[in-house]
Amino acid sequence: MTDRWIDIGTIHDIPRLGARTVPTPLGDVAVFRTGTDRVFALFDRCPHKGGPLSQGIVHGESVACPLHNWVIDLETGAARAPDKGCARKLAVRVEEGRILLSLPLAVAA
């Protein structure tokens, strides 16, 4: 499948440790921005119950679930154990303090 990279902004509009949501025809996306300033970006529904991951406490590469506090790896977008689940994740990057996201091509013209 085919993807198309989106700007969807730059690094600092996101606070570390923090997130920002995107609407997307898919669904919200929720990107998360670290200590160490790497990007992620992961569909913004808890694997257990579908809580706003964007309103979770990120630390380290992993954010917290606000309704469970299930952890979720941000790099994977899988539970962490006991849990299990994952929730999806898109690609994303960032270019000279642009955050890009990659939507699928049929999505996002």
Second form
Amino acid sequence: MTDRWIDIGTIHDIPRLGARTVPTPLGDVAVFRTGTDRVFALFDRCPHKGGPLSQGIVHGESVACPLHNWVIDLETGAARAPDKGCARKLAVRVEEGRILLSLPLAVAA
Amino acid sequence: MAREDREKIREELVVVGNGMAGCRAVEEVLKRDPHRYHITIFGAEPRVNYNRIMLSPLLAGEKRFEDIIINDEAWYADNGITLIAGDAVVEIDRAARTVKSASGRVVEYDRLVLATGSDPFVLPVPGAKLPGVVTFRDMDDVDAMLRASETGRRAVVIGGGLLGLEAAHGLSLRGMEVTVIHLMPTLMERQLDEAAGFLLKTALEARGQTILTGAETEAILGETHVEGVRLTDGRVIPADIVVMAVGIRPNTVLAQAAGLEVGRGIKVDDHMLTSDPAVLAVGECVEHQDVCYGLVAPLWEMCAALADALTARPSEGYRGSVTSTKLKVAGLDVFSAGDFSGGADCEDIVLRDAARGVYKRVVIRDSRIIGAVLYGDTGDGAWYFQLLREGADISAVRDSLIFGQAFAEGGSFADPRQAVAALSDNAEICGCNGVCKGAITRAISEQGLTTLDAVRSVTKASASCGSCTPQVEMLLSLTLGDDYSGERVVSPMCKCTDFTHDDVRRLILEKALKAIPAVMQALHWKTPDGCSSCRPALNYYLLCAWPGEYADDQQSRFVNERLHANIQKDGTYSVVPRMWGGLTSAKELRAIADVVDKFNIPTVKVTGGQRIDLFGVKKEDLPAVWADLNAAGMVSGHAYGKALRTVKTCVGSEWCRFGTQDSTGLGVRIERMTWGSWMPHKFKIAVSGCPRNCAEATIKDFGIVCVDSGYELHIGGNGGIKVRATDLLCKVATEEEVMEYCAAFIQLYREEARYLERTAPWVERVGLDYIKQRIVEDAEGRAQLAARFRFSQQFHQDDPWASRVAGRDAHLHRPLSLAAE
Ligand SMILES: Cc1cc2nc3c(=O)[nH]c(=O)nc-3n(C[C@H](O)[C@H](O)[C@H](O)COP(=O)(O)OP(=O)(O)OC[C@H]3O[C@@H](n4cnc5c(N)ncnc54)[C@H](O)[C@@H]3O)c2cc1C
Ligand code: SF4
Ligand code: FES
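Based on the form predicted on its own presented above, generate the structure block for the form predicted in complex with its partner chain.
Let us now look at the entire complex, which starts with that chain.
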């Protein structure tokens, strides 16, 4: 099954060092923007107790979960040691300022 | 062979584009085989080939046109090149192998080279075609700008990239008032990270330019000529000329019409061949392996590959380029190369030298440099770039890499410890305080100093900007050997800095630092944008130090403060309206009940702080919930903040048979004075009407117990994990005094406690005597503290709910949507 790239808005829609969410049938996706304008997407659930990662403080290329401060790597979704766990990541890219999110076809349809 | 015969066997090479790539390609071909082709070059511009890069210095008045010509008429003549300038090619007939020009000239070719460059992008906003709107690409544009600068006064440059800033620089040197409008929050965001962009912006502002970042152009205004620019936020900036420098787009019109394969640019292979092998393309108009370039370095490499192909030399061809850029604005050194966006598998080495205005950041992956950003001192740019392109393993020089080539490659100095050891005794270590090495080592051995703090207080070395901290630590360890523990007594604020909380607070004031990037630069932060521990602290310290001046940084706030509600375990929020002194009314209760019904709020609870907490509100509903509560006259209770929370009261003399004073009324007064104030941690107040203390005032941060003769003031109580009863600060006689002592105490705490330190540990750390001395014994100091508190309150007593409801940042509550194609 191929994925589809879906336009979810412009990079300006997300504050720098912040995130916005995108609701999908599989659950909310958090789309983050770093200080250097890289964009990452993870399902908006912390591997610890499901905290909304989109509401955490973004620093470097990680986000600190707002509930218990686990630090999640935005690139991989993995929690920083000593914590263990992984938030599911989604492919995302920016093209001419537009953010394109890759969703499994079944979800996008 | 007769000359005519030789001419006959020459193949016809036609080049479309008399720019940097077109002419360079011809030069490369001539270098390899001067007799192979008869060459015709078409140029749309009515002039010989010049150095486009130098248009910036030309505009700035640093160069004249004669200085920037690359090939003059003699060159064309000497090489038998036919230059057809000022006559653009309008059509290619690939079947007939001819090109046709605007004036109708038809020229045959055996091989055709397209080097048509790029076109500047013009924003499709109303007014974009008005006279006075120019782009920045060729001599005609520069002429237009020069003419405008002679008659007009104000220039607006749209686009804060490389080109826009160079245009702005030129125009301001020509005496114009320049405003740069940039969509992104950081200037030159493709080349610079946030920190370097901030420094650049500050430097340009210091030179008198107005830089508006995060500003979007909505329309260009004017009837017959530009008069101004309107932004989407409604601001209008008057202008006599508008320069659009928002980007370029490969010029592929001809290629497309001729049916060549075109993506973003004209598609070429490694030998610069297009989809038609008789046609080659080079320069900014091409797309090679999905990449289009906008700088000259890659086109030099392309031209070499193209010339090899045209002269049938076996060659590897073009393999793509890594690029680097420098800003050509005199006195502002900015360099960037490669990928500096960082990442999980990357390490950043950051050097911030505030005294010299230098910022350097080298990004490393697997012991290789993958990117670099340099500001203020770009001397080593070429070296980093070379290491980057070679993919050199830098492990051997890693420790001193950031200090630059001279230091890192200086043999024995590759180890910074050895470098310090090798310094003579009179070498200066601390530039701020002029302390030399000998003074430091002598102080260490003669006075038995063992810690950095001790060295700082005795010698002043590293006590100011702190950039020499590592050297001072090395001297400690070199002098003491194993006796130096390397541990600082007070630990640094977080891993991003060597400074303690107290250092940071002091330096923010001393150095008048007024923004987070400014603090990070001045204090040599080791990470590009801090972490979730230092950013909220810095945001608070700046807010406290510069009330009314510092612009709060939302992204440095914990979610509760960012959304003005408490996040709960399931990711929903709870909302607490303020109830002044614990009082409420039927109207407020009714409004709360209506909100509960309307938004299906599952749980409503009375809190320990005498308020009503509404649990389970969805993030998207927050603004609507607040709007309804605001409509009934209620404001945010700040139950989420490192801020003043509640003022708990008992009923006091108004109803209670024991009450000695109006504790409720006083509580309301105090809450009216203190609400909205940000604190190092949460802060609670209570007022009890008599020593029976029904409001539990002796476990609050500030507690008031009313007695017959006046008011007992208590401080430093805490009902949290570790319960602590208050200390008695003093007794006062009037309500006015209560208000002043309370304001002074809060301000002292706000100014001196460390972020996330509640009053209880703070009072224990600094001692009750110290606080008595500041608040009770020093009447003038107390008055000043109270005055500073009231001054800052004038800016902070606005209801965050109301401003959110009014639309500021309202979009952040809404999800983005899937706008599938
Ligand atoms: C102000 C300014 C400053 C710059 N500073 C730097 C810098 O510091 N460093 C850096 O690396 N790069 C810089 N650049 C970019 C650099 O100039 C370009 O990368 C380079 O000029 C591209 O070369 P090119 O030959 O592909 O295009 P161009 O130099 O633009 O040449 C294309 C030529 O083709 C002509 N043409 C187009 N269509 C036709 C047609 N149909 N018929 C005939 N002729 C045609 C055009 O008139 C033009 O003269 C700067 C650019 C500008 C404008
Ligand atoms: S503290 Fe004293 S005045 Fe207040 S309610 Fe209790 S008994 Fe009454
Ligand atoms: S749910 Fe994210 S840290 Fe606990």
